[in-house]
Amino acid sequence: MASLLELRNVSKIYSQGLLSREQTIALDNMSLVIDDTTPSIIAVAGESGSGKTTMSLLALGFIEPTHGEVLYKGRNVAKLSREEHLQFRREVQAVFQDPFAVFNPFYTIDHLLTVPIDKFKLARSKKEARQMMEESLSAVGLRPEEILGRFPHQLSGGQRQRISVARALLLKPKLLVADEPVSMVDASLRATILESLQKLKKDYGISILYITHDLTTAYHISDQIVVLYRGAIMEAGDVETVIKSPKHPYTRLLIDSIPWPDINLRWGSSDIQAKEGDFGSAKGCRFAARCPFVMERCRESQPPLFKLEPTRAASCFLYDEFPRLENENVSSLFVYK
């Protein structure tokens, strides 16, 4: 499988200060490959503090890993030449959570879209640049005549978020890293934005790394899913398999936290043993302090990823009769459609 982007045994560790020996492991030994030939949508899900955003920043090359490598077409992102880095910046684009923070309020939307066109020399004339802007806005369901010439504060949050997607689309990227792209817009607009993301995959062949805490949207938009907790992978595989029949206790807890429109279903029936902030032993399973099935060995060592099915793996000693996932690389579970 040809790889566009690869996280190879990547860890990110933050220290508490110059004189402190305390450390926070934001991401621990993460391996993931994004295919260069078949577009897909991979969800990275988990609650706040699970390492989702750290992973997205590493994938974008905004921060460097403490251990491991981030590879773009087989080359370490930190060691790319100027030309290679420019190509990386064009092919790996981002859409962030806050649809307003990325805009300069003193410039019109035209300026926002013109900057990448000029920087990457995408158009030979102003007329061609205008045509490109109109096409990208139309592709995400916006009317160019209603958007161009206006300032960010004159638009809704949903419009601004779709403009961010349109701006990325101008560069014809191969990968879009979308970090919580619908968490700050109205519920009525989420479906529109998610539909735009799916259209990018279907019509333009763009893969998407979809960072989210919302398993409902992850289920509807994604092909595969990686569930993180405190920087470690708990479960991964085909999204249909993982969401409909979760195996790891943490995934079950997340699923149980989803309110269903059925008064006969009890919301929050899973037992949570630990209080918030009780993380237990650092050397054992990250979820041990909250797990209703915890064993002594869970507190002593971190469980590896066990391959439960061809398209699913879980990091839990409840499944130690299953084979270990080779190289701990969850991408081997993904079936590209």
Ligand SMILES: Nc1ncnc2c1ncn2[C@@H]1O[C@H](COP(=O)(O)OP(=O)(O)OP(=O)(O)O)[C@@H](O)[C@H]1O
Given for the second form:
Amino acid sequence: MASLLELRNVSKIYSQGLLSREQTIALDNMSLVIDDTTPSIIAVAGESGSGKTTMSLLALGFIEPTHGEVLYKGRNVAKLSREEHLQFRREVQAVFQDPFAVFNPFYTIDHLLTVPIDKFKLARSKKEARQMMEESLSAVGLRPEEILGRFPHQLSGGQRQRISVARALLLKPKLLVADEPVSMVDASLRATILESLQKLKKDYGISILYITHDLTTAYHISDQIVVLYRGAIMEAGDVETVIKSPKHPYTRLLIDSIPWPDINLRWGSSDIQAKEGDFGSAKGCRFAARCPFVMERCRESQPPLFKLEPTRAASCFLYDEFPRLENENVSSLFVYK
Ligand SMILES: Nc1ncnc2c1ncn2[C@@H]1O[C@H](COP(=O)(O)OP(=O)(O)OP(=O)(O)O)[C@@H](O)[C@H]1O
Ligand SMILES: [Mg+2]
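Would you generate the structure of this protein in the form predicted together with this ligand, following the form predicted on its own above?
After this comes the whole thing, all chains and molecules, with the earlier chain placed first.
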């Protein structure tokens, strides 16, 4: 399987404070592979502070890992040539949480959509550029005649968010990194935006890294899911399998705490927050302090990922009779059937 984007043993440590003495390990030796052949939607779910945004910034090449590598089509993103980098910039697009923050309020939507067309020289004429804009607006369920000519503040949050998707779509990306794309949008619009993301996969063959703290929407739109806790994967695999029969005690806790299956009820509001200082022992499982099944060995070393089924793994010693999944084999979990 060829990989489109791969995080290989990636750690990100932020240093701050005087002499960089305070360090936060936002991601800890994490691996993830997005397949190049079959477009898929991979959800990365986790509570606040679990490292989701850090992961999306790494995937977009906006920040560099402290250890490990981010590879695009097998090449280290930090070492791309100018041309390769431009191609990467075009093929990997971002959609962020707050669509207002992204748009300059003084420019019309036409202008905002023209910028990428010009930058990447996508159209040969004004007319062609206009056609492209109309096409991508329609693809996300917007009516071009209603949208073009307006300023961002004249649009609803849901419309603005769809415009950021349309803007990404103009570039015909291979991968869309969507960090909490619907968390600031009204519940009534959430489903529409998620549908347009699914349409991008189906109609345009775009893979999506869907980053969320909301398991319900993750279940509705994704093919695979990665559950993060404090910068590490707790459980990963096929979304049906993981959500319908979670195996890791952390995933179980999360799933028990949400009312199903209403897409409008959110998981974030009932987050099981760890208290400060509740970090368990530094060397053991990061979930040990909160785990109902904690064993002696959980406090002594970190459990690796165990492969429980062809499309699922969990990082928990309860499953140590199963084969270990080495980081380099994480890709085998994400082969979409
Ligand atoms: N630039 C930074 N400097 C220092 N620490 C950071 C920085 N960015 C993030 N962190 C820390 O890294 C950890 C992971 O942050 P991250 O933003 O990736 O979490 P998240 O899962 O996206 O959370 P949320 O759901 O709240 O958006 C947190 O402890 C955060 O405080
Ligand atoms: Mg975040």
